[in-house]
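Starting off, we have a lone chain in the form predicted alone, written out as structure tokens.
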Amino acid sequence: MVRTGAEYIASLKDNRCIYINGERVSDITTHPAFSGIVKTFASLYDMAADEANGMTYLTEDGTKANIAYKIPRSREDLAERRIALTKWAEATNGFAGRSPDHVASFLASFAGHPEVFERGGERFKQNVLDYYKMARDQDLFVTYVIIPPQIDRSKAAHEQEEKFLPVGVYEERADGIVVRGSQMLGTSSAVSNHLFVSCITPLRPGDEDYALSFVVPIDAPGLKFYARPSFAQDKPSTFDYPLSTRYDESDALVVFEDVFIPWEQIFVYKNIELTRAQFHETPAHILGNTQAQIRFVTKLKFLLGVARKMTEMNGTDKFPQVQEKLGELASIAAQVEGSLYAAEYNCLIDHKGIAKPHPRYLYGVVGMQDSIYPRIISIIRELAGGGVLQVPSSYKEMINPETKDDIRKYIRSSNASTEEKVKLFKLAWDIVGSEFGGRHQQYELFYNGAPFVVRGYAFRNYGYEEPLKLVNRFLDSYGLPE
């Protein structure tokens, strides 16, 4: 089935344990810290459920499902997937980094390579396949926590001063395990249905109790979410903070207070090698990052549009120095989009018949993301100048009889009304200067790991045989003079 927005919202009304501002949230769908992003995600489900949008497919079992769950087996499948996921990305302008299509991409990859999990035992292979079909057919919103908490990164999980600071196996039972500890960074987890829990950072010998991969419902007893401060809750209106109020996904520290996990929900158990293999010996890391790049391409287009519209409104778009900055933005956006298309066009079909975008072009851009996004924000700041600071504190000054005349007289443009100018520059501030904007700058820098980690992906996946062959052929073409 493909859920509607109303069905998604109804699925969140359970006994989940979310804390914010020192209080437990009684209803995540109406709480001001979360209601905006709930409505946004609900609109995505409505979009996918509308057959006119072409975001569903017929599964091998004869069911209809969201295309995010489709296991791609050809270049055409990848293109179909990109077109559909782009529609969701455009609906959020690329600002929802952990929308439902992200972890769905990982689950589809796991199901495409169940033999990886079989190395830990036949039942784990079956668990992966069964869960994938259940999540697919129920159109579940699954998020993940795959990073241990920042306590002492110089030590392995088993070397921490206390056991079970990262999540690990506390007790093994005949019907499952009990886990204890914590994990980060639960982006969108508070408003999702299930949580995929594992560890993508390298584990060391002795960390076997922490070498896990499992899924758990968000409302499982003992599972607690401690959300960071909301960037939506205290805002006066969507007019004043158009991104913060709609797209603040929330991030959370996730605590496992003796949470019971049935064997049927476990994919990897006390196996360091398979904990890593699930991400890199299946297409999971590649397909997950492809979804992220589809989103990033859309986000860059949106930022380029904001920059161009600001300069048009200020009458500076004719200045050569401004065109140079806009040209730089255009070049960056085109390079990122071109790499996405190149990865898809040059896709590889693996030994299981699964299509995956070419890692050379995918990770080539991922490896530069820590410099791409800060540069774009810097250019937008430069083009905006003081304009983002010369806006009223809220929409109320624009309707108050005592203040509205001054606002309309002194904040305006020769080609736009006061309302249009204030609206645009408040949007620009929400990108470059608000807490929401700051969080996105941090997110784009580190969502895939530290810069040396993501450049390591580019290093390992480029394929140096080709450039080395060119160099060696040239070196072999001459020698010492006789």
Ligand SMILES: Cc1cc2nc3c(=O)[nH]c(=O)nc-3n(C[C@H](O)[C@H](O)[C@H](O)COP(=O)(O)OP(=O)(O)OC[C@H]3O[C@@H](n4cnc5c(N)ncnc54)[C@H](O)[C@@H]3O)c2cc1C
Contents of the next structure:
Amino acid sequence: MVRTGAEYIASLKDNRCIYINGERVSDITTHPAFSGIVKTFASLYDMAADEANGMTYLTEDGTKANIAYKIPRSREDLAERRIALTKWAEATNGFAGRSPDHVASFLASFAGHPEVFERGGERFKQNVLDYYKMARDQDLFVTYVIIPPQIDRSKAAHEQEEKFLPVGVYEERADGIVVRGSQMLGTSSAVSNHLFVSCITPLRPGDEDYALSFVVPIDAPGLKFYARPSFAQDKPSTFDYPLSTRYDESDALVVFEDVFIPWEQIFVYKNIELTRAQFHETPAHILGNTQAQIRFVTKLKFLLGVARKMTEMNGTDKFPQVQEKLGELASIAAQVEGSLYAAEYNCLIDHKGIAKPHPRYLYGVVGMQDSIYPRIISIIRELAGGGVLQVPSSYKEMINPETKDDIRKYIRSSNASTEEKVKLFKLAWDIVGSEFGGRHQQYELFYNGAPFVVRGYAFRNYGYEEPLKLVNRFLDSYGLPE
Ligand SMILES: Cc1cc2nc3c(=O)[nH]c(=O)nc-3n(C[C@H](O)[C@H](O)[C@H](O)COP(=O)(O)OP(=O)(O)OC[C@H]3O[C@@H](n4cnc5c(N)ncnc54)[C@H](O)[C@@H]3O)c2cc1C
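Since we've got the form predicted alone here, give me the form predicted together with the named molecule too.
The complete assembly is shown below, putting the previous chain first.
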């Protein structure tokens, strides 16, 4: 089954416990902090449900499902995924980081390698397969929290001041476990259906109670979400904040107040080795991050478009210095896009016949996340100048008879109307300067781990055989003079 937007919205009307501004949200679909992103995600579901968009496939069980859930078995499958996921990325211009295709990519990878989970016991393998099929066939929106809360990063989970600060097993029962503690940082979780919970940061001996992997419905009793401030709420209009009002996914600290998890929803139980292996011995981390790169490629194209249009409107695109800056933007965007294609073209087919993009090219570009986005934002700021702040505080000055003539006279361009200019520069501010824009800079820097962590991925996945072979061959070609 592939859901429509209306079905997705209906699925959010449950007993979920989301707190924002000191209050519990009664209906997430109509609350001003969340209704914008709910509408956006609903439009993605409508897109996928429309046969004409080619975003579904027939599963091996004969059901129809979203391609994000398809286990890729060839380069062609990876290309099919990229094309479908790009459609969703384009619908949000790359600003929705945790759209439903992100964790679906992890689940498909888990299901492609159920034997990894079997190492913890036969039932865990079955749990992974059963859950995957259920999530796929019900077209569930699953998000995740896989990072322990920031408390004392120099200590292991079991060394923290109290036992249940990161989420851990509080009680084991015949029918399941009770978990207690917290985990960060649930992007889009407030508007999703299920939460995947685990720990991707390295665990140490003694951390067994925290070495878990399970799924839980968002409205499970005891599950609480503390959302950060909304960037959508209280904005005058979409004209003024076009991104904040529509793409604010929300992020939340997740608290588990003695949440019961039936055994069927558990993939890894008290197993440090498998908690790590699920991400890296299946293609989960690679496929999930490929989704992130597909989104990022689209976002960079969008930012390039904004930069180009701003300079055209200000007549600065004729200056060689400005063209040089636009050229730098183009170089960065083309490199990121090229890496996506290189990873797909050079994909590896593993011993189970599952295709994964080549990690060298994927992590090579992921490892640059602390320089790519900040540089892009810096160039757009430089090209924008004060134009992003000479726009009126809201659209109202543009319609108020007392003010509209001044706005029309002084905010202008030789090739665009006042309305077009204000619209574009307000969009640019939502990218570089609004709270939403600031959050995106933090997101691109951290969504996949801190910069030193992602550089580690680049280091471990490059494959040094070739470079070392070259150097060794060269060194072997000469010796000490006789
Ligand atoms: C906007 C946003 C959305 C996110 N969405 C999600 C989500 O949907 N799901 C999810 O699970 N997570 C999410 N995250 C969390 C993200 O995965 C983490 O931010 C990331 O893993 C880094 O962890 P941290 O923020 O605790 O930073 P820390 O690990 O505390 O690192 C912060 C800094 O401290 C230093 N540091 C910390 N540890 C070390 C060390 N061992 N050695 C050297 N230096 C160190 C580094 O300078 C590092 O940059 C999100 C984060 C952001 C910012």
